[in-house]
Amino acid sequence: MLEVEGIHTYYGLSHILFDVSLRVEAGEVVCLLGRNGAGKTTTLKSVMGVTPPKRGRIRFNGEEIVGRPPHVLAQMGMGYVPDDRRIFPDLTVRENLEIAAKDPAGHRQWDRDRVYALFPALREKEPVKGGHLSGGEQKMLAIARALMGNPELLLLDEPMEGLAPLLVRALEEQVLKLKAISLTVLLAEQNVHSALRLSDRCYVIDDGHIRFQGSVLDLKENEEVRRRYLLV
């Protein structure tokens, strides 16, 4: 579904990503692991068109997408949940969801009732403004809002960051439910243990370079990679 081939991405004159390649097959959950500043967020922004790469290729469902703006990629079937959530603080939970609703080609799968079934806490908070939600509730709302666009591919940037362990496990359960219905997910995460519980395959990025790719079992058995690049 997603093929990233040899991309180089810059912030101004600063070279951030170096020849990054990865792939995500339909129905997979693939994690991109790395420490702060390793290049995880820039990789997702490159895919979503927020920070387009200067070199390299990105294909979504076989179609070249480098240079296309984020709203076009959303219409094509990508959903993006940034690490800073970016919900609308002055809109209620319901309004945040309704503003993102999209019914692609009449095949809508996600609506308010379905996202409330996935995140029951949001149903209880439906009339509450986004800015008054807890950090965990805002992350749930950000994911639910992305699902309202009925994406084929969901990009999740650091969904576990800053959450208490109990909330991490609750969010893991929701991602596993998405996996069970074969929604394709690319997950950028620092929380190695959480990410490996959710994923089929993994990549490790450090200093803008992909340092490892393989199965979850491969990474669990590779102590050198985990110690050198993930501090675990």
Given for the second form:
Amino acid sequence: MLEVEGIHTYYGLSHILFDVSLRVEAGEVVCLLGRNGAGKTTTLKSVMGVTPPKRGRIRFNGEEIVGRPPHVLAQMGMGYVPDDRRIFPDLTVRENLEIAAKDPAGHRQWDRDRVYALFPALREKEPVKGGHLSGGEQKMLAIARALMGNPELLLLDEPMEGLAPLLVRALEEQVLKLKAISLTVLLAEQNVHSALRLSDRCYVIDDGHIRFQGSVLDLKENEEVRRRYLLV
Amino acid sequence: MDLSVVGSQLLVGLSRAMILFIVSAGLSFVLGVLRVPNIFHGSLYMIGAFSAFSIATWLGGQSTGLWLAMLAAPVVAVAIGMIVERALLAHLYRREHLMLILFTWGVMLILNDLVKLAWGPTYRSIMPPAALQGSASLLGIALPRYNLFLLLIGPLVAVGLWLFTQRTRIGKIARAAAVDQEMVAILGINVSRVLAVAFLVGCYLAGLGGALVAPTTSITLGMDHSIIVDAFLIVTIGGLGNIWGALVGALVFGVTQSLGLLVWPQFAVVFPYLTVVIVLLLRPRGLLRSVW
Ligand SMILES: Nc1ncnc2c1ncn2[C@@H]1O[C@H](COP(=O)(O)OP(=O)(O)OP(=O)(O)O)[C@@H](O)[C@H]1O
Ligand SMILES: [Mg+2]
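Counterpart to the form predicted alone, namely the form predicted in complex with its partner chain:
Every chain and every other molecule in the complex is listed next, the one we just looked at coming first.
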């Protein structure tokens, strides 16, 4: 579904991603692991067209997408949950969801009722302004908002970051539910344990280079990689 | 002093404030959503007024013609504003504010010359439609019918704008885009189109203000300068980007102007500006919440 081949991404003059390649097949949950500043967010932003790579290719469902603006990619079926949530503070929970509603493929899996079923806490907060939600609620809203766009591929940037352990568990449950309905997910994570519980395969990124790729089992057995790049 | 004189002066002030509100609300909306301090907003107001004159004259100056002119003149302002937006401004949104001020100021100068070419330097005037001529009484105070009409239109525009931003999808998206355009794009929305619609609303309000003011004043070159200064002050004291702030600011401005005429006629013009200074000393970010 997604093929990233040798991309190089820059912020201005600073070279951040070096020859990053990865693939995500339909129905997979693939995890991109790495510590702070490794380049996880930059990779997701490159895929979403927010920071387009200077070199390399990205294909989505077989189509070359480098250079297309984010709104076109979203229309093609990508959804993105940024690590800093970016909820619209002046819009209510309901309005945040309403403006995100779209159905590019025309099979309407997600609507407000279904995302409320996934995150019951949001239903109670429906008339509350996004800016007045707690951090955890905003996280849920950011995921719910992305789902309202009925994406084929969901790019999740550290959804567990900064959440209480109990909430992390709850959110993991929700992500597993998404997996069960075979939504394709590319998940950026620092939290190795969560990531390993959720994903089928993983990539380890460090300093803008992909250092490891393999199945969850491979990574579990590879002490060396985990010690060198993941601090666990 | 006769109370009914004060009352009628107050009502005249309020009705004049309605025009200031309509123009300022447009300016404030564009400032809030697009982050563009649009200096040529005043030119669109002037074009609205001149167009009202020309359309009314062209249609024979009768009552129907005058009504149609009120409806059509803002459309002329919208057409001109949107040509500038699509051709030039749309490519400049990400530039810094100084650049945008210089650019929209340049457009103001150009539009000013075009108005001079199209209408010449002479004064123009039109009558209100027959139904709005003469005077009526409100709360026992005699008031020109046209001012009463303005007192009705102002709140209608306020409610209309409120419904647009709160109840329509595009209005909600515009509020989201005011805070985070990139995130709006990530949701699959073509932000450029949303900004164009928001700009269109601003142009319409400028043109509508011009069309509404036309029967109350002499239509002339230079209208653009005076309104844009007042509108920026109103938007500033009200709170940048806040529509209700524009209403409050316009009321403060319009009422102090007309009451100043009673108290000290020779210096009446300074009263609203003095009020602005006092408001900004007390509340530098404006009376209501600024979106900036
Ligand atoms: N806007 C920016 N301008 C310049 N450099 C940036 C910018 N954003 C990130 N960087 C740099 O790019 C590198 C990769 O950052 P990135 O945000 O992709 O890391 P990350 O893996 O997501 O880290 P974290 O776990 O902290 O979110 C870092 O060295 C960071 O300093
Ligand atoms: Mg990150």
